[in-house]
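Single chain ahead, by itself, as structure tokens, in the form predicted on its own.
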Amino acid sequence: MPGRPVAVVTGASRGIGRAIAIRLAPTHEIVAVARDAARLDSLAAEITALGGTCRPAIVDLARPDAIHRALDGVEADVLVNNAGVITKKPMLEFTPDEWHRMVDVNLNALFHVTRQLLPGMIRAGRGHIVNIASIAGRSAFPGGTGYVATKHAVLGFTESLMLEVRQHGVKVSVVMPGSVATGFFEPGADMSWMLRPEDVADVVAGILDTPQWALTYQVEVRASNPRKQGPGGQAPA
């Protein structure tokens, strides 16, 4: 819809990214970035049926050249860097391809997408970048050497960027969800106690709705009353 601000959402074909795209669609024109063409078409159809506008961008985020081609000329008011992958296994069992895929999608794509869209925000003197990290960005778990390392890096990247660009009118925030009921978990896993993707989307929308002169920089989001107990009787994240 003409006149609406543009929100670019990566990893928009499923899970948290899809929920964010749908949540922002009433107020933003969505540029939905992901590899899965069929899922992006489904998302675009749903947003169109709701009266919004969605431009699918089929991109392998592990390829900087593909990012540049897909987003060249896009003037974004909002960027949500959500795309992420996880391989959970002991470090010595990682293949180099598995390791580099996580680093490429979870961290390097964050740089390349932001590098593509940030200059336009600085020229406009406004914009908001929201990076989706994880509680794993400040903690660890066995089998998490790759995933946890990338999410720690996202936190460092985000805070440094926030300090660099806030004088240009550009806001930078990071959201750290706990366990969210998405495809990250094995089929058959009990996800009834977890956050829903829509819960995280609502948090992102709230961050974007802060007053012009206020910045919500870092938000940690957990399930408010998880019904499942983890090892040792402790409630999981």
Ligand SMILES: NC(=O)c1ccc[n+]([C@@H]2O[C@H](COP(=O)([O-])OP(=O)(O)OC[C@H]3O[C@@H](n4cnc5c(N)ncnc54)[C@H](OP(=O)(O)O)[C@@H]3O)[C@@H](O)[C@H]2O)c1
Given for the second form:
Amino acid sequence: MPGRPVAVVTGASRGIGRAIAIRLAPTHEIVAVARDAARLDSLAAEITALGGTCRPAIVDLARPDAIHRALDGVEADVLVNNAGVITKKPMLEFTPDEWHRMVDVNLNALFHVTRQLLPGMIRAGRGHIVNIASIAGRSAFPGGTGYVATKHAVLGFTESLMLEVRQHGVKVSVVMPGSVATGFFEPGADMSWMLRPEDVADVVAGILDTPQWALTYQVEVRASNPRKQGPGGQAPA
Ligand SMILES: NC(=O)c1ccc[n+]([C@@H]2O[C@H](COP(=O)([O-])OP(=O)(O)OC[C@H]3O[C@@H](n4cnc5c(N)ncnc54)[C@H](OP(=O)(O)O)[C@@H]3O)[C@@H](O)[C@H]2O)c1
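Show the form predicted together with the ligand, please, the one above being the form predicted on its own.
In what comes next, the whole complex appears, and the chain from above leads the way.
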């Protein structure tokens, strides 16, 4: 009996990536990529208890050599480029290290991980890459020179890649969430009005579930009624 298709999920140790890994586990073997070994082990244990398979891959995505070592030989049917970091501050307060780290994780890692896994998909004549961008990929906010720039770049990367590889049977999609209740926000922040990580995971699963001849390229996901849920009405995002 053929095994389940393999789904590589980056940033799977917590937040949206963890929810995506759990959502895809009933139908996919999961390769869970992040730095935090303990959290990845706990994810793998949860997926195993549910009857699935999950292999942790402990990688700092800012290091191309580590990406290459960890994913060498992996034949992926699905790749979810989800890992991301945010530093919000005025442009002049960024140190070069902070700037480069955000660009490395949010953008350059997409190049390195995709470059590693895409050839196998093209050889197989099938595959699906889903990149997690953000509504910040088409809008801006003060303090966002770094984060907003990387998410705009993710959109450009994703659309160009989609146009390049669809004739090889490989689909490429992008999901643009609004605010999602994760560690992206300060401890103590009111997250009651936000999307849940599981909501984004459901959208990713839906995108993967389209018929072979159809490609859902871009989906924006927002909380359906943030004012209803937030005390006094939060600014919707
Ligand atoms: N939360 C939101 O409101 C929101 C909205 C729109 C888009 N997004 C996007 O959604 C994605 C996931 O965000 P989230 O909210 O789930 O954030 P999160 O809870 O902070 O999780 C971020 C994930 O990225 C991983 N990661 C960070 N740096 C890494 C590195 N150097 N190497 C490997 N893994 C790394 C983390 O794992 P380790 O720390 O274990 O390495 C963690 O698993 C990001 O791309 C983000 O831009 C989030």
